[in-house]
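The chain below stands alone, shown as structure tokens; this is the form predicted alone.
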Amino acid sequence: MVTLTFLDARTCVCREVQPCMGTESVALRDAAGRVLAQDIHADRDYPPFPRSARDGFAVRAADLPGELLVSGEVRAGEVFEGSVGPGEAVEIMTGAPLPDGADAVVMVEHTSRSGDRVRVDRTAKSGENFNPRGIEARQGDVVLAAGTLIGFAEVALLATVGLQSVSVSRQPRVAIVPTGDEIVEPGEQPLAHQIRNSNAASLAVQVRRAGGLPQILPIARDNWASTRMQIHRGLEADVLLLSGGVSAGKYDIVEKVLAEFGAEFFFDRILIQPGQPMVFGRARGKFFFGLPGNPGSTMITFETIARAAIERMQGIGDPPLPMLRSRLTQPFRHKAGLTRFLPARLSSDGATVEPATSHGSGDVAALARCNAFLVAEPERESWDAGDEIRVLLK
């Protein structure tokens, strides 16, 4: 048995899993949520001209304070044909090119105009209220690096540099195999001793959020033939996720069946709660994760450990773990020794967090009510109200 701490388990996954998905070209409108497979270079200087950042007047800073002759106007999309001479100003709009001769822009709020004269009763510094040419990027600069996750700002930048399509990493196919004799599908009426298959549905959502393409396979029953069949099918995908069957029970046979496929196990226990009995390894050239079967354990172990593998495969060099620090609304204690992830409610501004009432990692209702998880450090036992604690965003 190989047992790792939480951080060591993440490090192990990121070390073993390397970018491997190949690339494809997608239209810009379809690029959000994908991972760049190429460096993106600026096609020209940005801005390509000295650009006014304010509505006001383009002036020579040396002429202020004073009264100036307004010799013209320039707005975004136009170029002023003349230049700003001594004692002159040009009315300018936000986004317009700075006229030759001007070295500052005075905000319109700081001026008073009468006819073709404008009075400015304050000084200005050279370079004030405009963006010099090339200050954002120079032609040829890398403005987005390969491995960047594309969001709305990145799409805007891709459009800015003239791209209509972009090379991205192919999305990994992720097979999801729920296990257990007690599980029935969501549309079935369970008997008193049965539960519906919620893990496959929640994992599919988490896989999509990580950039993968989920494929839900039939339930693997707690016998050798059924489990072997579904693992065989699952290893045809790029990644295999199994939920359940990895504890120490008599019918927890997932690891034994994986061993029949020549599996190499990197770890099979992590010092976290929920989710200690978690398996990570490789079989037939494919990575697999054996996640615990309780819904909370499945969600937490995927989000904190397995997700990193799917992101690494797409070229994300350092997969992020979205944590912040917030202040507890009430005292909190736990038994030291494990990193614990507990359902919580984070305030809308992120300033405070309240532990949620939960009856264990099988309490799906509590998981649905929470919007975050407290992260209790393994070396600390207690926190007072007002103390800061780490929070994992849901």
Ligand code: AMP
Given for the second form:
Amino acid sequence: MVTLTFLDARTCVCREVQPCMGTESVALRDAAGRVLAQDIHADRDYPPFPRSARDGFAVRAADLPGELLVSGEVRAGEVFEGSVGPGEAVEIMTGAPLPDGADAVVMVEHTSRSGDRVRVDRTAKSGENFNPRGIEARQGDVVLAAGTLIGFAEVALLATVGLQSVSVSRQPRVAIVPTGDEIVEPGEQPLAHQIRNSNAASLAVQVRRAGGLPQILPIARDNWASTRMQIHRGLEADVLLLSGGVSAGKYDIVEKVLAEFGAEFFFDRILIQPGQPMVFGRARGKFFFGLPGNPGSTMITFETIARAAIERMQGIGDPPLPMLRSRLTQPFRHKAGLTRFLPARLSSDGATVEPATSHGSGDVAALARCNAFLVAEPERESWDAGDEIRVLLK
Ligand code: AMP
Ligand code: MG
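Structure of the form predicted in complex with adenosine monophosphate (previous: the form predicted alone):
Below is the whole assembly, all chains and molecules, this chain first.
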């Protein structure tokens, strides 16, 4: 039995799992959510010319304050043919190239114009209100590194440097095997003592959010033959997720069946709640996670531990687990020793957080109603109303 703290479990996953998915090329419109497999270089200087950041007048800073002769105009997409001489100004629009001779732009709001004259009553600093050529990036610079998760701003940068397609990591195929004699599929009418399979549905969403391709397999029953068959199939994918069957019950046989496949176990218990009996290992060259079956445990252990493996495989070096801090609306206590994740409601501005009513990690309704999880550190036992506490967004 190997028991790890929450942080050590994450560290263990990040140490064991290396980028391994190979690459493929995708069009820019399909790149969001994927992980870059190549460095991206600037194809030219950015900005490629000294670019005005304001509508106003291109001037020589040393001429100000004073009245200047407006010798012309330059719009975005044009080039001013002449140059700005002493005592002169050129009317300029945002995005237009700064004319030769000018070293600053004065905002139109700070000027008064009459005919071909413009009056500026304030001083200007050389370099004000324009971006010099190459200040954002030099031609050839790495502007995005391999291993970056592509979002909307990254796509904007790819478009800026003229790429129509990029090399990204292939997406891991993630087999999901629910286990349990009491579980029926959501389309079935359960008997009074049966429950519908919700874990496959939630895991599939979480896997997609992590960049993986979920593949839901049939429910493994709590017997050797059935569990063996689904694990065998699941190990054909790139990663195997099992839910249920990893606690100490007589019919929790997942670990024993995995051992039959020659599995190596990195840990099989973590000091978190929900989710203590969580298994991570490798069999037939594939990583697997045995997640505890209570819906809250499955969700939390995937989100906080297993997700990092799927991200690492795609080349994300340091998978993020962003938490914020918010102020409790009421006192909160827990028993020290475990890192606890509890359903909570975070206010829309993030300033305050309230523990949600929940009847344990099987309470799917409470999990669906909450929008965040309180994260109670293992070292601390009590918080007063108004104290800061960590919060994980749902
Ligand atoms: P286990 O980890 O197998 O002991 O299961 C713990 C609890 O989670 C039991 O109440 C199970 O009925 C429930 N459970 C297990 N698998 C699922 C599933 N796929 N969907 C919903 N609940 C489940
Ligand atoms: Mg079970």
